[in-house]
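In structure tokens, one chain follows: the form predicted on its own.
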Amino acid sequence: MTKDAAFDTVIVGAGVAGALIAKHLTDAGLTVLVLEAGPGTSRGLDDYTRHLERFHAASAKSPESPWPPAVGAPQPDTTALRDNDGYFVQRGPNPYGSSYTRLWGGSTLHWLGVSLRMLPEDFRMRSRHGVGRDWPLDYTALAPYYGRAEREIGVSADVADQSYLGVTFPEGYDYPMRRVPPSYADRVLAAAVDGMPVTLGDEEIAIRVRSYPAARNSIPRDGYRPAGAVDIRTDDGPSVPPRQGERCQGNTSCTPICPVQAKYHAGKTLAQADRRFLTVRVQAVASRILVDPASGAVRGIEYKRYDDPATAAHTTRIATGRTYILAAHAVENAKLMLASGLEGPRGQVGRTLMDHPALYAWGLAPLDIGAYRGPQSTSGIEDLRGGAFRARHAAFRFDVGNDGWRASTGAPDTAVSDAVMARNLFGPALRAQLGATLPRHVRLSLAVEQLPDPDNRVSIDPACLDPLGNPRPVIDYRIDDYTLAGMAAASDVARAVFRRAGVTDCTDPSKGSWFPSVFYRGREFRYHGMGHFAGTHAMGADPAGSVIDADQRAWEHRNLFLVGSGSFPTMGTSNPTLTLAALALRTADRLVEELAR
């Protein structure tokens, strides 16, 4: 076994919140190094074209159409979820039904780009709504990493859209980039719904329509200059930056890849580090962690290094540092400890497993909207995230669509099937019908927040490996009365919103694309996950609750770091991406201070 030279600091895994702490502390001149266990396809322009013309070529655009995993870097995929097939080992009850992507940008190379802060109550859901866990901190001390993270991974938004239930934002502050404009389809549906009111409970809530903050280049703002394209030719090379500042172009098909780059990616950020202290180690995956025995400290990462992606021959090194940073995801994580004997403070590690279970309804518009046209999305309605309410049931958000009804029932490719094959129409009445129904296409995304469950967790098993002989990522998940309760008022609301708005309102599982069913009350609910995966090492004030500190310190191994929406120990409504990206932030100037005494 091949031992490296030490680094200041070794960093596992090469997405959002391992790249920030890479370039910080290159910026600081500590040296690092980073191991990706997938291949480094993405972070050449050439390649990146590749994927691209991948995903337009694959039959099914599912986030993972455009980045094939490597034998020795498996990752999950929502197309084997029905089978249970995949690489995740699913135990159910209910089907866990996330992914994410094992390649140099992680998961930020299939994101939508949603940046939301939570709410302040997000943080302290034991104390205000008597369910959930506090956090060891609160908004006030994270506000200004968001700021910071905000200029890092370059956010379009208007802050006058953002100041709502208890956001705030320090005088003069506003984001990097303007909003990105909402759609036709968004400002005829603000138009009939704004100032609607809801009643949740006791509570009657009025509603509007918003734009969202979205880390997709728009216009700058005071001389913020918004990252394009990323192009490294060779690892140790500079990189090539060939269109600096691309725009959002409006693809309706950027979650699985953005087009021009305009999306930020995790790639983007390390190609801003200081090459001269980063080395990035691709198709290295860390296979155990290695800790003296008598104090606790990691002494080193064992990985194995493929050189072929199809292949699972490989040979295993040992890379060593002072300090080690864990950015791999909330699940390979939780995977790597579990598979290095450590289960953390009462064996919590894996433990509390959460996403955002989401539904859709659809629905046909009185008149042409736009449908496939513009961003994905742009706007959201985002007053029913927080309330009283919270004590009985799970808060919810909902996504405006601007891609019809793709993700619900595959349209336009399943409109245009129905109407020739059950409808036997063709020549100008084909044209005529659907001219007359897709641009109506209406879709709402209903988002509902999860609460932790200790036995919602990933785990392992030794007769469960993968080619390389490393562990796959064994599922236990429930989806708990408090998120069905949530998922029955948020689709009472989105019927309400279609009724408002003169929507024929369409939904029906049954005729759409195939998903999971739960019940409540009678009712079935057919749900996807958002790929928010998060609570699988979370931190806490003290080791009787958490398995880090606020810091993302492991209370066990003080020279170890795990970071990543895994440390949360709630997760409220927003998007994880932004609030691990502050976190990260705040643990790389931790890191910083103390790696430079």
The other form holds:
Amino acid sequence: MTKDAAFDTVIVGAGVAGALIAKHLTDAGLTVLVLEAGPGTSRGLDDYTRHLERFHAASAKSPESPWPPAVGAPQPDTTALRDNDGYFVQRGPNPYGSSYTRLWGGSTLHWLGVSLRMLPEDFRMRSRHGVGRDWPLDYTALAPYYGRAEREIGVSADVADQSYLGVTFPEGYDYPMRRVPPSYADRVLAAAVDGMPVTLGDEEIAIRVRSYPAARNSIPRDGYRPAGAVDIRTDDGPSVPPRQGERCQGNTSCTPICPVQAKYHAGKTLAQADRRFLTVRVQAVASRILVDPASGAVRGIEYKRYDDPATAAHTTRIATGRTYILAAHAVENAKLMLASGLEGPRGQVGRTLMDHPALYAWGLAPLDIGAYRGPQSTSGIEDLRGGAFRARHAAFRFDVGNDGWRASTGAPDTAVSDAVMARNLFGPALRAQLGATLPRHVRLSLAVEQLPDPDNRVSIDPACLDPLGNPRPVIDYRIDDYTLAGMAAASDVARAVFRRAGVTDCTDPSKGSWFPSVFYRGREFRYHGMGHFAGTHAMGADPAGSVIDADQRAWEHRNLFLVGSGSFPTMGTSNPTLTLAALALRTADRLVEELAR
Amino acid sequence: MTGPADTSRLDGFVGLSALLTGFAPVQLLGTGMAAAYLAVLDAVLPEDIVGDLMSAYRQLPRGPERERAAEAEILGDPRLGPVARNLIVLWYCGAWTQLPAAWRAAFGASPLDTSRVVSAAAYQAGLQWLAAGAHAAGANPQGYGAWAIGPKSAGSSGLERGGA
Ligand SMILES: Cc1cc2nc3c(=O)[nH]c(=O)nc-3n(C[C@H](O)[C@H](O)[C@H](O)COP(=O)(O)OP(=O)(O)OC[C@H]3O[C@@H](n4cnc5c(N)ncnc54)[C@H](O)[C@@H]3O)c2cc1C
Ligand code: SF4
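Please show me the structure of the same protein in the form predicted together with the partner chain, now that we have looked at it in the form predicted on its own.
Complete assembly follows, chain above in first position.
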């Protein structure tokens, strides 16, 4: 087996967590090797455009549609969920409904860009609400890193909107770019709903429609330079200098692909790294962590390198360094540990898998609200993310959609086909009917918190391998009563919001896209995943209840770090990426201190 | 090469399409997709069906009873109706829909008759987006902050587009 030259640090995964650490270590003059499982076809503008064209021409415009996997680096696909015939081996009882992308740039290639901070109470679920577990860090410790992460990934928001439920900002702080203008639809809904009281248990909470922080370029503050489209044309040659980032053009396709790269993806960070110290090896799938049995120290990472994304032919090599970082995504990190026989203290690796199972509510506004324009969403309802009710049931947040019923029913295509095929409309009557209804389509996404449950887990099975012979993730997943009760409360609030705004509720899962069902007290909910995998290598104050410490260092392997949302002990209701970026920057600081010594 | 016969065939096709979609010929031609869509019909359907569809269209009366007649003679026809409805969806969504099983059994199945987006350009040109006052997701964006402006029907009020 061939050994690569030793590096200061070997990072597995060119996603946002790996990219941020690579950038900070190379900035400090440390040498970094990044092993990336997928192809590098999002590096050059021409290749990126081919991904865009693939999306345009796709029949099912799923989140995965622009990003086909290589044979050697398969990935989950939400369209495979119904028949359970995808990359995941789903053992239920509930299907895990999320996906990720294995490509240079990772899952931020197709994320939506919502960049909320966690609430202070989210870090202390056990002490505050008697459920879940506490983090070994609190909001105050993470706050400076949140600020740095907001600059690194380029978040647009106004502090004036974002101070709620205990979230605070230092005096004089504001986001690097002004808030993305809320949509017309947001303002119409806000006018109807703001101040509306909602009762949860014995609490009455006033809700409002609020602009959320988004990793999409808008108008910079104070000389901030937004990052633009990436165009790296060769592996080692000079990259085309990154351009000043364009503002969001309103392409309404952040998920699955931003045509102008106004939305952040991890490639932007990689493009900014000091290339004198950075080696990125694509089509290199880490397959085993080699550990010294006596000390527990990692001695190398075995990986399988393929030349042709269309075949499984590969060679096996070993990469070595002083420190190692797994940044391969919550599921792949756990899988890689388990495939190496590393189960963590008390066998905790892969356990407490979480997501934000989410419901759709959709309706018809009384007036034209200009649907199907702008970023897929620009505002949310955030006031029910925190409160004393969390001792009894899950918290939740709403996204207010700008893209009509696309996600919930497949409109406008399905609306056209219904009008033409089922209702026999044609000519001016058809055009008028669509013109009178499509612009009134309203959609809410109701994302519900989930607690850590050791039985929800990623494991491996020697009988279930991918074409390179690496294990496929086996998923056990159950949505418990805490989350189900949160779903019930969330749907009641959505109904009340629609009633208040005069929106005709059209939520009818039997007429929507197919999603798995769960049942609670005689009610059926159809949920989908949010792509928010978490908890598979949770951090904690001691090895009894965790795999890594607050610096994301493995308790049992002192030169190994596991980064990403797999590190979260609980996940609250915020989309995970900003928090995992803040944690990655904190770990990068620790590494620079240690390695530069 | 496009000869005069092809041109008049295309004109007929655009006329039929305008009748079926409710968009004017100039808007349909403006999408740049007319010739490509006629080629889809030609490729997927037996030739006599395309010809019959066009001649049924040419024989429609002018004047107020035209639409009623189109409904009876084209959309209500068991052989032409499903094809006409597919053509409407093609214009609105840029996608061909596999013809119903009964139709395929009665009038001929083609291996090219599969549900699919015809091309990236067809997706972008879908009339559904125009009907909605919107733009194809992932293409033809309206520009920074345009989403903050109310739709035509609402006028524009108190917008926040920022500095420039
Ligand atoms: C549809 C969708 C929408 C989302 N929207 C949001 C949102 O609005 N806000 C938010 O905060 N989050 C969102 N997310 C989640 C977000 O995408 C993830 O939190 C984030 O990308 C995780 O970053 P990561 O670096 O840990 O992993 P990834 O981004 O998945 O990167 C991991 C990288 O490691 C590589 N890799 C995997 N296995 C190996 C291996 N064995 N060897 C070498 N390399 C490997 C992968 O190819 C990939 O490049 C969304 C997710 C989805 C699916
Ligand atoms: S709305 Fe469009 S331009 Fe704006 S960030 Fe999303 S995909 Fe990019």
